[in-house]
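Below, in structure tokens: the form predicted on its own, a single chain.
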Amino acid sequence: MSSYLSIPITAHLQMEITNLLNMEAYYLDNGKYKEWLDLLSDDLTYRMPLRETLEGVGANNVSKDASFFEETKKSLTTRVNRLYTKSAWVENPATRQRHFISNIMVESTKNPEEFKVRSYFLFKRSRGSTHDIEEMFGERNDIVRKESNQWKIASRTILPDQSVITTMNMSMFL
């Protein structure tokens, strides 16, 4: 039992932090990076860790040791701003890419201005003319935070479905 009060999940809050989560995907999905960094705070941990394949219903099968990545709100910066030099190849000429974001949770925290948002999410991308279409999809674990009266994602989880990664690169944002 926990021992604070929690906050009553309405819909006009449920309808903010979708809009979030839906005017995130926009920014990614439309190459508007340096916006989407204003969506994330400044103390941000954004992190997919591995799956493993496991036998046994119920196992736990997400890594506590390993992960594809681990980023700060920094190192995220960092990788933007190389997409807007020439040196960021793999995204020249650039991917088109689309985020479909459902399944949208909220729970709140002992924190009365932090959320728990759980979501599930399909990535597509092509690139190029070729006719293959890279796809990821798995759940996020989000805390989302007003700050200065305005949304932020706090932290990211991505747990992806699959165990081995076939997209050709991990240069997309999930």
Second form
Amino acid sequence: MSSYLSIPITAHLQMEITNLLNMEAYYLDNGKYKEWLDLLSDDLTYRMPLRETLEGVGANNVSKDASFFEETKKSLTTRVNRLYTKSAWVENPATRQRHFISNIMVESTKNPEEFKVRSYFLFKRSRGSTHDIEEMFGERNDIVRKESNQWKIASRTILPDQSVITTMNMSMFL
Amino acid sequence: MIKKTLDEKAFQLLKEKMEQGLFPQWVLTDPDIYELEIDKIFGHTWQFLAHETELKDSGSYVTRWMVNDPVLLVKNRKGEIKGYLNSCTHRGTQLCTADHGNKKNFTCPYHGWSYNLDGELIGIVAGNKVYGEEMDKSEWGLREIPQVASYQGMIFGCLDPVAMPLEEYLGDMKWYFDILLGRSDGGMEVRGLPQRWVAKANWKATAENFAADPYHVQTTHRSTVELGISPEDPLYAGYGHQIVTENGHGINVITSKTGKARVPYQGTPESMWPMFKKNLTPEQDEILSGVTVFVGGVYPNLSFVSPIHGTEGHLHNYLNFRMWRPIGPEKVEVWCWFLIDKAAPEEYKEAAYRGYLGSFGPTGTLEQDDTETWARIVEVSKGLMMRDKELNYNNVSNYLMGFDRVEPDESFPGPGIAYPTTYLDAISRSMHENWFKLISKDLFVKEAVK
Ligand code: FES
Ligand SMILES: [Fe+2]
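Switching conditions: you have the form predicted on its own, so give me the form predicted together with the partner chain.
Below: every chain and molecule of the assembly, starting with the one above.
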């Protein structure tokens, strides 16, 4: 039994957090990266470990030492600033992308201001006039926090379901 | 089968154009050429498999691919590294599908045959009852990769049992590997599993992009100039030397306008410098102390880069090896390893890893833009004008940079043919020559004999 008083997850709270994640997806899908950064807390940790194929039932297949992202708000800001230059060719011409976020589950934590949020993502991307449709899918484990009346993402761990990524690069944020 | 579509005339024309520093566009993604490459290049050259630090203990294993050949690489009880075809000798089932792990033996999920770390068949379910006494288990061990050898911790395999030994194949590149991999006590170590992703590209183009093309840096990676990270001078990645070594290998030693990097020893902690000096010859030390970026390749499909990368105001150096596994004329599965000096301080290793993630690999801001240009090459390669083997439209790519114009710099302290600039197509041309030598070997002889 946990020793802290868990805060009930009301429909209202669930809706507020769902709105946060939907707003985030909207910003990312519309190139509003600076607005996206405003949804992230200053002490953010943003990670994306590799998935491994391991033998054994129930083996933890999240890599302990290899990643695609190990970011802070500062390093994400550098990545974002680059996307506003004229010569970040990977996004100039811009790709079209959608983040489909679903299966949002909210849990309380010891800190009454912070909630654990699990969500699924399906990312789709179209580039130029090519016929390929690129996709990636997986799960995200976030900590969200209310800071002076605004919801912020304080931590995110992205778990891709592929061990070999099939998008031709990973210029996207997930 | 191949003879039907690849005639001698086209090859003759190809050879003529290559001698003029031109490379016909049709060969890049031609499906028949691709089949020839798999057979004649990848079937006979040394391919990178793993670094020794990926196999720590007895029983440690990793699974790898040599194009389409599945490889099970294990460390046996004697501490030797063994490479087997990852396919059960009973009916050919892939034996192990995990990326890595540690085991005493490997059991096939189909009928249960099992093999030990030396590849010997040690167990057959209901053995004697179904096969009788005449079945000799020693004949049914895992098939070994014909040659497995390592240099400076880098393990390579070769499918050709009579190909020249690895060290001879690497040739003068060994001298540069000694700098990259041997500068520190204890050598380098790999962090985690390599990142893997599928890029839209032909393997020749990606190998060339890394091994031979610092010229692309000023435009492909111009966003770093816009951000104030790289200098405005369009020649900035051209200062230094391009060195052509044997068998299609090569390395670029990029310095800066002054001939020296902004920071000595690639921004590594000063406490490590005496160790570098101790482990290197004076000539190697001279190069390492003044380099900004080493970038190069081992033919056919291993490339490396050792840059200086700054995150959050600090400069870090790391070593990135990448293997381009062809999975079709227009696709490569990229395998990307991060290596760092075992002797480096832990915080340095961590910061260097973050620097790596910010620059190279699928999420690296530099590499993201590379993937765009690689894709654009293959996306237009199917046209009739591009595919015309008679070259009626003059669809030849330009490899004329420095051709017959830039002379080797005899004063360069390292081995190989060193040219005094890295904006040069000398390594590319050497890769092409080697490519031609390999794919045309015995190609038309058989026809004459018939
Ligand atoms: S195929 Fe492996 S035991 Fe039969
Ligand atoms: Fe590049």
